[in-house]
Amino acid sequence: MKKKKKILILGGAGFIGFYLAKELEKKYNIVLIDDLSKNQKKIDNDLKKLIKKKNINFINKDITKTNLSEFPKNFDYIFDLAAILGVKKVIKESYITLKNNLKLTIKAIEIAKNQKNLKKVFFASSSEIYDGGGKTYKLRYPAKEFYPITINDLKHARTVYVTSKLTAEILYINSGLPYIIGRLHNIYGPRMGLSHVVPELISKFISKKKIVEVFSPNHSRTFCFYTDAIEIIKKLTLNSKIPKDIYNIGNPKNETKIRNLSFKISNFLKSKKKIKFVEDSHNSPSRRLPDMSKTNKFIKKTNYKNIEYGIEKTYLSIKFK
């Protein structure tokens, strides 16, 4: 009987990690580790059942505190999902935010390095990586992956975030491992919490408040559902025949402002509340829109989930939790 190829997921508990390691747990036998700081410390239903599985181990532990001798050195792929994020959260605690972020990436290579017959290691990106470069060079979009890139505001607190994902993108690139650079746009659908655009909005149009406030009303982004990025970041990462290089991550279809998504999940949820549309003030980027074009040429094109699809999946998971 052919052994099982192992795989370590950092951030396993995590929105992607959790999809990831439930798509994958048939065929490999998987590692995943999380200190559950964005799950209150708790370790949901959910996650309970995956980890469950005989080949699914779970390990409670924050890897920047945590000795490299205590690694196994047989993962034939690692997947690099562990990082803080959520606009309000790296604001409030920006000093903290750069620093561990930068802290997890360099302990993810140093376990990386430390693999007798690494395939590959994915590390995940983000989008934002794009905004100043469009801003300044007024780039044309759907954003691709050489583009210039510039940092707008050093003194923002959310110039921190896209620093540290820059900073991480580097020390992969030069750390002589075969690497996937996933740049992740918009990933949305159940289980991702409350804090993200999709389902803060439907999370509020359910509420018992009278008036939904809108965020950033002009800014538009392509939603990709996360079944369809998982896909493509299983896609990337498992075949040995793509090189290591930088992808883009997403749904290049159906670009939506933000004001029309909250028409179109105020029109599904059949409701009578009023829309107040509100600025911007966290300097959030204007526009995303990913560049599928390179990622495209290694993977068959993806049957994308519409936003309609995206937005009942998401409702169902928050209404009946």
Ligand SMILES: NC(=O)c1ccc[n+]([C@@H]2O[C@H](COP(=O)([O-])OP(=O)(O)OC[C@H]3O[C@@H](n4cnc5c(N)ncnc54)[C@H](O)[C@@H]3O)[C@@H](O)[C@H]2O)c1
The other form holds:
Amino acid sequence: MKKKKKILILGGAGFIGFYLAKELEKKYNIVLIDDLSKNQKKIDNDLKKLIKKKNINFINKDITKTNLSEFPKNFDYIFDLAAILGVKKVIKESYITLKNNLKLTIKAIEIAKNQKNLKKVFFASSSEIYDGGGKTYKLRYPAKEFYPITINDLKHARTVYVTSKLTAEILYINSGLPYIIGRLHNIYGPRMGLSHVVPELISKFISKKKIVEVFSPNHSRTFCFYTDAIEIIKKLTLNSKIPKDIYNIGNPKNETKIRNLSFKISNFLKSKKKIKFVEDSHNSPSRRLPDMSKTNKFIKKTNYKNIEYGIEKTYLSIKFK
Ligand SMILES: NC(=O)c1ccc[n+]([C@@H]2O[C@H](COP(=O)([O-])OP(=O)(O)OC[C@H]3O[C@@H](n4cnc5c(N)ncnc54)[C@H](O)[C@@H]3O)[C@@H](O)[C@H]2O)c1
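Since we've got the form predicted on its own here, give me the form predicted together with the ligand too.
Up next: the whole complex, starting with the chain shown before.
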């Protein structure tokens, strides 16, 4: 019988890492490592079920505190997804975020370099990379991977997140590794926590509060349901013919203002609550829209789950948690 290939997922208990492991578990042997810092150190029922599978080995540990000798050297693929994220957390703990995210990237690269026959390492970067250049050069959306990048406001605490992603991209590019950098654009769905706009708004509409505050109503996004993102991440990384490079990952269709997103959620829930619109308070990007043509040269993806489908699935996961 052919031996199963081995995959390491850093940040494997998180939103994307969990679904990636679930998707790949039948064909690969998988090691997940995560310190559960996002989840208040708890292993939830979904994760408990997943890590019982015989092809999955879960290590509960802070990656920055691991030694290289703890890792086998026979991984075929590595997915580097571990990071501190979420606007409120990043702003509250800006110094720790930058320090830890950089340490995490350096450790991930060291682990990857230590492998005997690594085929690919995937790094999860962010659409936030485009915001500074978009504003400075009035670049036209959809955002293309070659657009110039600037970091505009060094003194805003939120800047640490984009700085960690940009530095990580440069580290990977210069690492000599067979990397795939994916710039993720608003991936959402069940089990992602409440710090993303879709689950956050749903939870506000079903909370006891009478008024729903909606921030940045005129900002626009395209929303990518997690199953579509997992499909792209998997195909980009596991296909040896796809060259090392930077690729956008997201839904290029149905750009929506946050205002309209809140109406869609309100209609879906048949909510009678009043909505109060509040202008941006966190220096958030006014637009996020990926140009998917470079990615589509290899992936050729045309069908994406629509937002109504995603709202329903996300709502059900929050309501019956
Ligand atoms: N979800 C999105 O829309 C989106 C958009 C852009 C970029 N990204 C990037 O994709 C990656 C995955 O995102 P996600 O939404 O799954 O986030 P997530 O927060 O659900 O997952 C990250 C995981 O990393 C773990 N982690 C953090 N520090 C760690 C440490 N020191 N040691 C071990 N584990 C640690 C956390 O506990 C968490 O489970 C992140 O790097 C994120 O920046 C996500």
